[in-house]
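As a starting point, one isolated chain is supplied in structure tokens, in the form predicted alone.
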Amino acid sequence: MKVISMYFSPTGGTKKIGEAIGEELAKQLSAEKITYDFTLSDKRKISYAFESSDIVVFGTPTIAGRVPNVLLKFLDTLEGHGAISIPYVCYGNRNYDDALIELGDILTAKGFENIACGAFIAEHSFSRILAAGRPYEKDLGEAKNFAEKIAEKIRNGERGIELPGNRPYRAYYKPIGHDGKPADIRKVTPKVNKELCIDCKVCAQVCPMGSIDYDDVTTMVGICIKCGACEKKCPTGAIFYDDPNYIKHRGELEEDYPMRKENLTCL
């Protein structure tokens, strides 16, 4: 028996909370503990083929209130073979939306078994203050006890989960431009403050698209899918958006859903 924590992490929330639930599923089950990145682009060019007896702890961020539509093409190399699913989804505070069922759905299409499924909180990709900070080691807690759980439906050959969310999913979210109408920003980019740039390369090595030069940092040569990673990871905090409804759409989270929302399992 082997428990696989496989995950998309741009900035590491939904990475602790995959993390965490398989290292505490395996400990509880005498199992053995691997850990599948598919974060960065490379990653998703391998084929993933799993066992019946494998315990697959499937995590990837919510966008737009779904599951990250430029992962939908791996996804669909994925072959389960049996193999038992926890998926989860994160969230940076205002909604999961269908991200859940959808992965759910997604997973079982490929011949996993969902047992559990969850929603957890991480601060959100576009903010610093929306969800700040988490998941914190409540969370993480949180996330263990749920592992506990897991196990022992696994050891009392319990199947089965109900998914929450709509079928059909409802639209991909999106934000209201200044004009009052819905805002498309899938091609807004970041931009390089060149004063305060070191040209250390780090964001060309954290974008999980591989969109940014490496040669020439402030070149974009790919789709941005607003992870944050760049923006984040940055140690002189020299990438930054400046796209009106970008920061209007920011601004409103903020303001909007400043509230700590709780973390969601299901069993």
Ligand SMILES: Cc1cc2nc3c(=O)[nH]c(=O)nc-3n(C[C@H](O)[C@H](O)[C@H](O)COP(=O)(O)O)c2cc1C
Given for the second form:
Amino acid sequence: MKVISMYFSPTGGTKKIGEAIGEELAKQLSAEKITYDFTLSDKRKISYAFESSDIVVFGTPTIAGRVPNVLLKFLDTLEGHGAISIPYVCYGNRNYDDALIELGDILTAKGFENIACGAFIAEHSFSRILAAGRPYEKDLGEAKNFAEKIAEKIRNGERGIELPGNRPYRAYYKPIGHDGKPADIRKVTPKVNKELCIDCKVCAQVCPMGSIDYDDVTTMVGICIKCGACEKKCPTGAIFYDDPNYIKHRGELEEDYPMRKENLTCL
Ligand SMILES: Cc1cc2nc3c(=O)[nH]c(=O)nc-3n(C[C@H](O)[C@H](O)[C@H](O)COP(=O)(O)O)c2cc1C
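I've shown you the form predicted alone. Could you give me the structure of the form predicted together with the named molecule?
Now the complete complex, all chains and molecules, led by this one.
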């Protein structure tokens, strides 16, 4: 029996939760623990096939209330072969909307059997104050308690789970722009302050889309999903977003969702 923590995690929140659940689950079940981190684009060129004895803790961030659509093609290549799965999503204190039900449905369609699921809070990709620092110790403790209950469910041979959300899934969440109409921020890209940039290449190395030109980090060579990895991991704070609709949306999120939200676990 193997427990596999598998996740996409540009700024590390989804990773922390997946590792906490996976490690505790492996401990409880005396199973081998491994990790498949598919954050970087090279890792999404590999095909992942599982066995019915595998237990896969599978996480993605919520993007616009859904599973990140840039991952859909990759997710379609998974082969569950009856492996047990625990889908979970992380979200930045607004809402996970239909991300969790969508992820659970994808895993079912790919031959996994969902037996538990969860939605956990992680610092918002756009902000340093929205759910700042989460998941922190208390969240990780909750993730471990969740793992203990999953282990008990597995030991008792229990199955079945109700995924929370709507079918058909709600449309991708869109912020409201300066003109009062839904804003499309998909084409927004980060800027580099050349005076602060030390050309260390960290941004190019951490971009999950491989979209920052290694030779000239001020140039984008692919799409940007605004995951915040380059901005938050830049050691000199040289990366920033200045798009007016992006900034308006960030401000509204910070203003509208200041309250601490609780993690959700379903068994
Ligand atoms: C483009 C984009 C859209 C997002 N949409 C939502 C959302 O609809 N609801 C929400 O609460 N958080 C949203 N977030 C925040 C992330 O879900 C959250 O920061 C996260 O789970 C980060 O995971 P990571 O630390 O593993 O990268 C969004 C983030 C990005 C980049």
